[in-house]
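As structure tokens, one chain now follows by itself in the form predicted on its own.
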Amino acid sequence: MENSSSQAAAGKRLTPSAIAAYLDQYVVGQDEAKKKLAVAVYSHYRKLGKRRPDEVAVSKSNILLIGPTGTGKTLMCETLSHFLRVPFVTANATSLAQSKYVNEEIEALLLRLLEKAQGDLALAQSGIVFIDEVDKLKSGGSEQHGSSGESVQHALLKIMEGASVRLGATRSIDTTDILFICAGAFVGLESIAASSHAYGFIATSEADDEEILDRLNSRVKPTDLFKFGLIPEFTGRLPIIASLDNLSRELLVKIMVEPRNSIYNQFREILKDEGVELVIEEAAFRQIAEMAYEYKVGARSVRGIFEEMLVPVLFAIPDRPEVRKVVFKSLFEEPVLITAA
């Protein structure tokens, strides 16, 4: 990679397995999404490093990220960015819907990656867009005072495939290379799938691979867009589509635990400022992550229980220069609180 986009990895060497071993350090579980997504940033960012005159046109390649909201797809891409080192922003789409003037809405959008990348226009022009939400635009839906998901679905298809837009009087940003990440829960999509999911067209017998068949048969077909409601142009321009699962309870405690930003650890570096050591029990975990489970919006509930649980000595500790320790053996227990000898 010899332009902007070198620049963007500088120092890393940017193979799918860098790429997806960068996020396990962040995002836990959702191994094939991450496969997926981490193929499709090493194609597209290839594509520009070794762009000639000579050579063949490749289509760029945006991506679909479809799962249950709380998965970590926000997440994802965001991991991604700072790997990567590209600008990075978001938008969703249901406020998109909501505006009476979506290609205003879409030019800020496009005036902030350019902001992201504090004015370096090729940097800008390399850089992610992820825009949440886009389940919502289903054809044939609207919103009241604003565009209707179709509209807003046919206004995104220019930039996604690439075009000059003009950011004010002066300047134009071209989002040929920029990549463009879309996600959404899709509700009822999986029940569209199920009714197509064979491909009956292939013929099987005992030598074929049946792991690949099933991978075939699992993923998510363009056609399932069409019913659930997204339009043909659309889709076609979303042609890498990666699934995320729902977050066990397992996985919920290794989110708070195991990334290197982890909630835990963050809160663990915030009273070790105040010369106090953070201890919580695996029964404590667990029990934030059942109580977050039974709420089914993934990891958003996991914060808002932990910090719950955390309040009373975030309160108290900075006045009490005693305590040196702090152990949470269970959700619905005082906390014990060691002081000093």
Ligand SMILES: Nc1ncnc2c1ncn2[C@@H]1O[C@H](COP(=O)(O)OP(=O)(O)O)[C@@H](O)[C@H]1O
Given for the second form:
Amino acid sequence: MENSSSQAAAGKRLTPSAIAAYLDQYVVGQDEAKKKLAVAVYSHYRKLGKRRPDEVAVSKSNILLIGPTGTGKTLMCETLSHFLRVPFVTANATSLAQSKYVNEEIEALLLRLLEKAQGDLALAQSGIVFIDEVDKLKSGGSEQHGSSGESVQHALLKIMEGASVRLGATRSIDTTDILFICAGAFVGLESIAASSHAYGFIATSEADDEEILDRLNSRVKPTDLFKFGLIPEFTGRLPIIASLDNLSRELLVKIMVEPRNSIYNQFREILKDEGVELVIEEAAFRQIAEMAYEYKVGARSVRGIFEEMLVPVLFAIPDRPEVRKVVFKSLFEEPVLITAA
Ligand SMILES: Nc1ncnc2c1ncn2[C@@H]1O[C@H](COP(=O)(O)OP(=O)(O)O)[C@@H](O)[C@H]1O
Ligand SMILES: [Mg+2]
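Structure of the form predicted in complex with this ligand, given the form predicted on its own:
Following is the full complex, with the preceding chain placed first.
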């Protein structure tokens, strides 16, 4: 019997470009990461769809997303899982490391995956497990009460390689075809990478030289990840590395406005229910983006600043049925209230 994920994979719409186009509706920027993710996911589910018993086992392309906080790592994975309609669960590496019983935590995680699949084992076995903050699993760090980062890496490694994991007394789940996406900010990785620019001389044409050097030096190398504190076996299970960029002020503005479920659209909807049209002018968005940019937490602080601006209006509007339209020209000025003529 075909499970629904392989049906999705067989459907002709699940091409890398279709995946990226779907991501574009919700995730702003990060085009390189989107493409890498799309290609990896495409090949993963294609492989599943085509698997025959006589086929050579192709190793799985688990993915590592590296990027500053609040730049869309979690959002990208969640969005992806909606598109694929496969069960998706999230674990946090920091909390795994805080537990003494890592293997039980991992069992619980896989059990949640099965629950998300409404008990459909085949579907669960082709789901996605997202593990956030893997950069917190540096080896060498001392953990007094929980487990060491390194032992968590070993535990994760086992399921990422593909293992049969017992779930309670009667069931077990095979993790071979589960796609693992790990993510982390990896603060400090850049300076490790910069100090390990080992690539200097390559004998090709001079023009190519530059480009190859640039490419080599801008890629995150597995050796940089070892130096950071990931064990080689763990890194080895994450062959695809995609980097997310810091969000510029322009992208922060886009994030407020453009996604289908953007914060602007959400609040326009809320006020529409009160019979009020909400208009926020470009200048106000740019001021919010400017403030959010200073906080250096990616898009995370955008919502708070945006909502603060709107609170006085949301407070007053229910008592002012004559107001038809609210216009914000600046974050620092009272909005203009336009009433029915
Ligand atoms: N590239 C992006 N496009 C759209 N929204 C984003 C983007 N990056 C971050 N956000 C917003 O910021 C919030 C936090 O992003 P998240 O994906 O959790 O960041 P992280 O990279 O730390 O996992 C999201 O809920 C989303 O609203
Ligand atoms: Mg996150």
